[in-house]
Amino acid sequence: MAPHTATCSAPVNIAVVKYWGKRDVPLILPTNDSLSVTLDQDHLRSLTSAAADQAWPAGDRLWLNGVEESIGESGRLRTCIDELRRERRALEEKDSSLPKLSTFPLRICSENNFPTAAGLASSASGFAALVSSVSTLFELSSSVSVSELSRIARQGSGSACRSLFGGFVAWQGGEAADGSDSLAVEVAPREHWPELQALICVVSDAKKGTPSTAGMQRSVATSPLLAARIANVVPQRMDTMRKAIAARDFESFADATMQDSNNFHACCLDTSPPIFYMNDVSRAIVALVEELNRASRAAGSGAVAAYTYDAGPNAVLYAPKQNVPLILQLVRHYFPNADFDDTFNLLGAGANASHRGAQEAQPLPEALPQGFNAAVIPVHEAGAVRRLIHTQVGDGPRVLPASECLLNEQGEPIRLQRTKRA
């Protein structure tokens, strides 16, 4: 008999009101609420297959991007798997005809199509895809709500709870000591604001020097600015952001997004010793967007784009669809030779040319607002921005057909397995 299998994909989400700091580390309970935009998983996704078979050797196994990862007796992976097993066991106790999948060994294989550990929310989409695939395998959709699944995903990676929904998503920090009310809820579906798009500027795909988990707890312990952010800044900004999204008010959305990113990184700098996630290229992109918006507003128009940075150097630029060609040309002028994921065929070379190699430098756009200071930053050396990814607001996790499964009938990765990681 073939093994039981399920394959799901899950999206990246990028917060516009950031989560930074835990009030309970083992349960991953945040010090503040947060709000994010889910990005299109046709462009950025984690793909995960889960399989179970009574005949396989005992013990669960997991592969991430071709490398086997240890699943310890404790830890985040084990917590998520055990919680999902508990939910499946409850179903089996109610219906004795169900196969006892909760007792079968699990095999899980996951792949990302974007850099891991570089500030692009890889753990968020990864744990969301894991929870989605295992819950689908266990047929939990009738007994466990998406918000409840987000509570389970939160225990793997805090931001993963937001990747269980599409569109615009709030992570409610909650008040209960056991974390039962710390989960994600939809603020608005992707269809609410389809004109909002994003241009991701990948400055570095290297692993972060200070992992987020360690960095945020250092900030909690040492940053007076973070304490003020938790008590005063975030509650007001959550309200502002919800209203901006409801009204599709890009001006308010842009201001709140950039202010929150700056405040978050100021808290990192206020940490002892300070944490530096942004680099010189990151700061140059900030200066460029600020000057573009200043000139546009001075000319009688509103903000053109909004930048935000998670715990890494890579910029995510949000903008209305009609502004993206201008922003793209401007970025390609100051940061030449980046690879470009032309997912919307902006360069007009056909649907089969979505990922392009290094792109030549561009002149300054003719459509720049009057008064724009072209000397605001220098033209950077080729490759300062390595890759540009154009995407948009996306949907939540998808259940995929069996043909997409990453595991063979023996519960091993179909793609070549490399050395096991200790």
Second form
2 protein chains.
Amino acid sequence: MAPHTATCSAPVNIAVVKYWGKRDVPLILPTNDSLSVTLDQDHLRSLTSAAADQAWPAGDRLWLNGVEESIGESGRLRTCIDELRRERRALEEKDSSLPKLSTFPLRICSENNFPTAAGLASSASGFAALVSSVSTLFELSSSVSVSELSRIARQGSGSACRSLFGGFVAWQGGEAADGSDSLAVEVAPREHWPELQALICVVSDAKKGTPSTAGMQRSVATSPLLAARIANVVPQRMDTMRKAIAARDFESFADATMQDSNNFHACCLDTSPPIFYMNDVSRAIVALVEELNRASRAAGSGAVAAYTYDAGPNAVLYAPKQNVPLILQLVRHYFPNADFDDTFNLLGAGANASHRGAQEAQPLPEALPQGFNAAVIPVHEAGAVRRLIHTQVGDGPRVLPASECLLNEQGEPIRLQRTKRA
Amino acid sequence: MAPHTATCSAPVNIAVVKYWGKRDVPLILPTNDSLSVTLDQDHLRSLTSAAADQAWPAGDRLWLNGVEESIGESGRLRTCIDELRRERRALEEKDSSLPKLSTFPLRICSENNFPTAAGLASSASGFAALVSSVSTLFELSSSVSVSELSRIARQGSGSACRSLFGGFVAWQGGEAADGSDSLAVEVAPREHWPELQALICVVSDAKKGTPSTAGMQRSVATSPLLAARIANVVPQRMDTMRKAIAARDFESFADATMQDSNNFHACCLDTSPPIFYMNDVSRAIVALVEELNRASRAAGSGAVAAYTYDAGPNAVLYAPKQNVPLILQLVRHYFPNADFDDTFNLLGAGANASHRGAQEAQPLPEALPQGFNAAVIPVHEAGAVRRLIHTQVGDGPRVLPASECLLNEQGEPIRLQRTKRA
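Right, the form predicted on its own is done, so what does the form predicted together with a further copy of the same chain look like?
Expanding to the full complex; the earlier chain stays at the top.
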């Protein structure tokens, strides 16, 4: 009999009100709420297949990007899988006709369509895809809500809970000690604000930054300003952000986004020892966007774009679709030779045309706001920004057809990294 | 008859608990207390002569580093000079035999022995020297205390009030609306902790930073974290710092110094638009000192050095004298070709021997703590740190002999910038 399988993809999300700090480390309960924008899976996604077969050798196995990973008896992967098994077992106890999938060995295989070198954290999309594929395999959709699935994903990786929804998503931090109320909810679906797009600027960095899990707890332990962020700044900001999204008010959305990014990085700097995620290139992008917005506002138009930075030097620039050509051209002028797959054919060489390696120097765009100070930052050396990714608000996890399954009938990945096969 | 003259020098001070934000802009009243270390005038100082003569053309005149500056009818210079005149007039009204210096035209000439290119703010030493020389000219020392002089200097440039004392100095922010209680007091004299030395690392920076006067008010207006700094962080820190200085406890002094620097820069980042003073080289120095301290503490010794940054990329490293050779060698290893006048003859080529331009690559010092991670930062390109200045805790303003007077009998500078003379 063919194994039971399910294949799902799940999106990346980028927070506009940041999660930084746990009040409970094993349960991954945050010190404050957070809010994110889900990005389009056509551009960035984790694809995961889950399969179960009674006949397979006992024990669960997992492959990430072609490399087998250990699940172990405890830890985040084990916690997610066990919770999902528990839900399946509950179904099987109610209906004895159901195949006892909860007792079968599991095989899980996941791939990202973006490389780790893109500097984009994949734990959110990865755990969301894992939870989606296993819950689809276990046919939990009628018994377990998406918010409940997000609660399970949260225990794998905090921000993964927000990748269970499309559009605009809030992770309600919750109050309960057991984390039963710490989960994601939809703030608005993708269709609410489809004009909102994102340009991810992948910045080269010599040094690897402090891992966020350790970093955030160091902040909780040592930063006096983080206490103010948690108590006062974030609650107000969540409110401002919800209103801005509801009203599709980019002015307000932009200010709140940039201020929250800076406030978060300020708390990192206020940590002992201090944590630095932004580098000089990150800051140059800040200065560029601030000057662009200043000039645009002075000329009577609104903010052009908003920057936000996570635990690394990459900039995510949010902008209404009509502003993206301008911001793209500006970034390519000041940061030459960034690799760019032109998803939306802004440059006219065809959709997804690849612009890589040495490229012609890009002039300043003509459509700049009056009074824009072009000397705000210098033209940087080639590759200071390594890559640009143009994407948009996206939908939540997708169930894919069996033809997309990453596992074969023996429960092994259909493709492995060559080094492992040898 | 020869003009009345007085010549004084005044020191630079570097805050270890930072002033950032005014509660009253014209009176220069700060939002919080601050505390600084006075540096040695043998290495860094403003030298100012003040002279008065009834016969000179009416009006006050001022030269700074050979260039005449306008005093004007209002503003910081006018305020300081008028206050000092008021004190002199009070003396003259009590004793009619005194020369009516308060009615004579004033000539003031000031020079720094450190260039503006050193990136060291000179408004503190400059206003302190101005106030010292005019008050010496007006013979106010028996009627006006040094703290009262600091109150006057404060109105020229806030941090100048702390340059009226040597050693360790607190600027008590005060509560009165008229600023009558906002002045500097001595925390401990230079002789209290003479082993404490400083290594100033002048960092090259392409961009000029936000002027602090505007910047701090932007922080007051827009940074939610600054409110927490003012209300909670600084009061506790002042207390910690006073105790550390009293006990000559370098461990505690170092931690408080580094945390306050980071806390201040965190508030700058939390400002809208954000203010960046530290750059990647500044941060590399932070990482170096943090790693050095970590390894030293792990090996059972204490912190080696403490960094602090003002409104610019320069690092001031405080260290007990016995640690300076190690920190100097480390900095010269990772940041080659910094100009260095060896004030204390640490390098053995003679006191004040000049090490400039292309220099031999400096190896890592041998005396490193066990476990020090030499890969913490890379060896930087030549000139990333432009200059090193090795100095120590210093005394307060000095009265100098007439032979040092910078003004001639006509009340003009004895030396002017050539461009002005032409």
